[in-house]
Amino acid sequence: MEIDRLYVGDAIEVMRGLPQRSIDLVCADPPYNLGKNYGNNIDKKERRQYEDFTRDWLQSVARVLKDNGTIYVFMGVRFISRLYVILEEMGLSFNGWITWHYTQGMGRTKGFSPRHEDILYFVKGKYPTFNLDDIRIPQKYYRERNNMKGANPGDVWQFSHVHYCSQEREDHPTQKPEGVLERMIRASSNPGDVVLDPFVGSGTTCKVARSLGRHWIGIDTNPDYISISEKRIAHSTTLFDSVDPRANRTPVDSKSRS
């Protein structure tokens, strides 16, 4: 099977044809099983069903994943504790539990109005990549204790929503910023290696992964999601959609402070 090339057909079928630990890096944003419409099926399973789904791709995804090799999987609240004990089963280790927070969101009159999505991140293998240097955050002010090439980003990330009046948004009701993409390919992964996404969508794994000179496999059920994701992956840029706000601010001297 090609690398740099997106797929269409299932995910589990797909991945059949990869060879074992071929994978360095998966970033996935499956299905959260609300009753999205995702053009040519609808995102409701019994609740058996949707488990009975999602052990069948992960135990495709710990075959291809290379030992020491990292997984990152966005998911919804209603699942994501199960999502967590049957990762434990395929034998993954737990490295993290990373929030993304935005701030704006499905507006609630009866109730808190959600303002986040989890990450769960794990990892296969003691010895998995972490490049912290590539990450780190400016400090917010100076001590000569602190390390000034920045710190590192923390697990509560912080980036804005791919808007609908956006320029970048694309006609997919999930799109991920580019910029919460680019941390984990940055992290967990080295030029050359190769970063896959199994529930593709608009393509913003495989565009990251592109233009940080990774490798990349994209597979989704749909072609219409396909060719948007060509289109972007063709005109892929370094200058992505989203950042995190902190990462131009300048330290604060706070000797000068007192």
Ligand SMILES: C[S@@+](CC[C@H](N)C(=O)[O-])C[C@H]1O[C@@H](n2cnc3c(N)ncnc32)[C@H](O)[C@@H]1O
Contents of the next structure:
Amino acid sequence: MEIDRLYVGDAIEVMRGLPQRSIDLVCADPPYNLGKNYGNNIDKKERRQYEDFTRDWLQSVARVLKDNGTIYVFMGVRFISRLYVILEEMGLSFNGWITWHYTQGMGRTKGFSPRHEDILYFVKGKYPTFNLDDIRIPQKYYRERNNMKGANPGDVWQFSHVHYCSQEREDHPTQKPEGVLERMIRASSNPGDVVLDPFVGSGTTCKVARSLGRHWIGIDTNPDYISISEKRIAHSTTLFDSVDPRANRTPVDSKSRS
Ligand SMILES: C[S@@+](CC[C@H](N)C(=O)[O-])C[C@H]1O[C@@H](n2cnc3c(N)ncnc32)[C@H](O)[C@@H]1O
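Give me the form predicted in complex with this ligand now, not the form predicted alone.
The next block holds the full complex; its first chain is the one shown before.
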């Protein structure tokens, strides 16, 4: 298996060529079946077809994931509950339902404006990696009972979208914030581990994985996105394009503060 490389092709086909139990962490952001135009592929399948596609690629993931490996899957609200069931059917164990909350986005006039997407967090086995100390955020209060190394960030993550005007924005319609991937990769892998993104798009996962000293593999059917990813990865840096605003807060309170 070649690591630290990108593959142009279908995720299921490419994963067939990866050895069983060779991947420590999968960060997957599949098409949500909402009709997005990804250049050479349109994200619109019959519901049944989309379910079959989801089952097939997750079966491949379950095969290549190491025991005690982890998978995070991004998904829109319309399919998330079905995705949950399919992940369980693959023999994976639930470990969290993360809500990515963004403060800006499309406005609606006939309903509430959408302000979140969800991420399902499943593991294979009983002893998955979880490096809590690497992802802590400042405590809100200085109190003796609080851990002064910081707090667990919880399961609602606040990161802004990569705005169309921002310098980091690539020519891809659903680029994810690097800060979100940073948290997943720091928490659920160690330096030297292998991180796989079967739907790599503009290369966010691989860029962050490389910056954090992990090995990486990315797959996408669109060769233009693979070229964007290659350029991005070559310029990887640890200055990620987004941070959780809570990470910058100043802890307050406590008479016992020294
Ligand atoms: C939601 S986007 C991923 C965005 C990515 N997380 C980023 O930050 O740029 C999904 C990607 O999956 C790709 N794709 C669609 N069907 C695929 C398939 N069968 N195998 C591999 N990639 C596929 C699309 O071209 C698109 O770039």
